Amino acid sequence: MKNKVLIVGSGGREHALGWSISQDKDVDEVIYAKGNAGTSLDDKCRNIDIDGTKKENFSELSDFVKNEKIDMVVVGPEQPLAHGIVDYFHNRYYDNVFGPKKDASIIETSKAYSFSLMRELEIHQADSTVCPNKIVAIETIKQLNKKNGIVIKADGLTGGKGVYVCDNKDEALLRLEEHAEKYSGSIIIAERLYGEEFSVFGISDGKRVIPLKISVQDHKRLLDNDKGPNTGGMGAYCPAPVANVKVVNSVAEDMMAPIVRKMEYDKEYRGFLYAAVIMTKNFWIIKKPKILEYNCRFGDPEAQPVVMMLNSIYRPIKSALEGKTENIKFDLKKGAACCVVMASNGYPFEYEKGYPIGGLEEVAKMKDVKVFHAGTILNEKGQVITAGGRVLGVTSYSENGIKDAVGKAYDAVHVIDNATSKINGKKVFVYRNDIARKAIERLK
């Protein structure tokens, strides 16, 4: 039997679970609502212009869903969580949505009460104090003795952009105020940890985690050298040579799955659950990671890489849905994969938009490799032209290893850097080249 699968969102994650759901022998149709210009390219695909991630479109998507005869639906980013999708089309009797309801969501929507909850279960984390408003941060700022740095953190959601890694008190009182400008309601001051991250991907039946067996690893700031300004994520890849499996199962083990457990009785948790991780410099004294904070979806551009080792993501999906976790199986191939985002000039501030984008149908020849498109629209020439921050998730494969992926992704890169520039008079992207540095390094 052919199946219908809705996928909402329009960013690069959404591309990448939708193209992994798509290659599946048993689905005939994915929909996005309402996807980007590489979304509506793909074979088996299609956009329709509902953006389903606006609370007030759910009605007439789920007037979609009934209508098209949906079979699944999957939900990508955090925002129609936190506006209750899921609870919508249950309270409309439709059960196939995957993702958390609203008040599961808070794992990630109120990192004062997933710090709270770390607290009671002792799972390590870092020392933190949650602070009401900007006054009592600055005296529990001033009242710190860290040398190490301090890191002030919003509570609720904000795109990944709402920490502030600062080295000494002068710089988090500086900070503070900035923060103070762009976000409400609680601020955390937390101490600042050093080592490398990582991320946990797994899905949760609302008793347990089933985790995807390897470890990704985002690079969060702008520039080289983790360098420059936090962003949503300028590229991932996997595996992540600081975690291995065992590290892997222990994350889930420990520290995923009693959270899960005890949320169980009044905030039930189903759906994606991302733990991200931080072996930090005095690992093997206390031999454990330390979470830095969980999401209540998929990563973005952690999706990219991973669905390029899977076969396809559909059917742990698909298990999950039925009730029947047991058999979630991710069918991970050999070798790694390599996510390089391409993102506007000026990202993550003001950026430029409108450019017309070369290079996209010689690098679709190119083998194992696939690009994810996040901030892209059509034109009414039918031309891919830039709409976004981050702009396109450039993902590659490789069974030989992370070296070989590496190398696959910056050449597709550089075919669409060099062709966008030569359209336009002017260099449109900016990028890192050092991502997956860190694994390559370990080769040595």
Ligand code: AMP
Given for the second form:
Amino acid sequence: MKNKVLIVGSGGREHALGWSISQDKDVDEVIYAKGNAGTSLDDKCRNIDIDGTKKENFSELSDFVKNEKIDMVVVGPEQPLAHGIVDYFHNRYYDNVFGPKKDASIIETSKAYSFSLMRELEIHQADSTVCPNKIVAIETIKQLNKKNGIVIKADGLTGGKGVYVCDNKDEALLRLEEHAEKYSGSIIIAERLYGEEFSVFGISDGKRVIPLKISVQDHKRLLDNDKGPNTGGMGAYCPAPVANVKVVNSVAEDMMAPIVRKMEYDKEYRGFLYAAVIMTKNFWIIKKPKILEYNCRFGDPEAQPVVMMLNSIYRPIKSALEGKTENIKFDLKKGAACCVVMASNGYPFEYEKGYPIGGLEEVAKMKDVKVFHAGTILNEKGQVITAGGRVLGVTSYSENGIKDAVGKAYDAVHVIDNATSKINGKKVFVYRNDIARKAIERLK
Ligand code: AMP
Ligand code: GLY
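Alright, leaving the form predicted on its own aside, put up the form predicted together with ligand AMP.
First the chain shown before, then all remaining chains and molecules of the complex.
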């Protein structure tokens, strides 16, 4: 009997998770619903024409899973989780679906909920107030005694866009108007924290959470030196020197495990758990990690470098689905990994698409380099074409550490960039040139 895994989603994270799962010798086939050009080209992999992230397709997808006798379903993005894809499958007597149920996804889908839970569990976070409406938010801002800036957050899922980081009260009051035009529901007013950000990921079976003992750093701004607009993430690397294994363990123990334990009886949190953390500075001396937010999924593009550090993520997921977290072992390699995102011109706003991509065959021959696709499709001639904002996550691993990994990733980026510009007679991609620079500078 063939062992088949289905991945829900089409982005770089889903390609990375599916590729990693396909590396296990016990996995015969990985199917993506609906994947991208890259996911259809990998060994053992294929796409189906069902967008599994859309609620209206859950029924068709669950029929497919039953008819094809799929052994395991892994859900990548937060939207289908928030729409209850896991509950839907359970209600149709299919339990091998990895991700939290709708109720438990609330850890990401409601910042008001996660803030209250953190407060109850005494988990370090920014001082904050959950305001039911704009009038209360205005009063809260006016009464705040924060010299160091104010952060305004929307309650629900906003694709990373619902957060306004303000320098002072006047700016906060101005941005609140803008915020209220775009978002409804509760508004969170928080103190602004300063420090380096990193992420920690774990896998939970509903009772315990097993962390990946490696910190990851994302690069959210579009341009070098953290300039330009916020994006979904322009690159990531691991391990991040800002948080060593000891810090990662303390985040897992003090900030992730209590959440899973608290949710065990009424919501049962089963799936990836993602803690976004900031290493705050206190008078520039004492550093203390504080939670910025939790997410109910893996990070994108953090998944891309993380999977390069592992043999395969298949067995840890399988053990969690079996409720046997004691069997979870992440075989982390030594060294470092890095992902550089190549995005379409115009991203994160209106962007151009439809350009053939060159250089992929040459890069496929490079050792320890893997190009994870996001916004790509195949045209009728079988060419890979740009079709989204974030197009490729050029990812590398080196046992010699971050400097070497970064060098490999950028060698591959330049091959793709030059070949694509040549085919199209113009520059097609934007990307950052300083992914992991903070880590490399620390080596000096
Ligand atoms: P979140 O969606 O809550 O992770 O926020 C998105 C981004 O906004 C974070 O990655 C931070 O860069 C920034 N941010 C959120 N909360 C704060 C805070 N309290 N202080 C400073 N920056 C913040
Ligand atoms: N890279 C940020 C996220 O996945 O939310």
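Whichever C-alpha set is largest while still superposing within 1.5 Å between the two forms counts as the rigid core. Quick caveat, the model's predicted, so the values are computed rather than measured. Numbering follows the first chain given and starts at 1.
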Once the core is superposed between the two forms, does Asn133 show a C-alpha displacement of at least 2 Å? yes
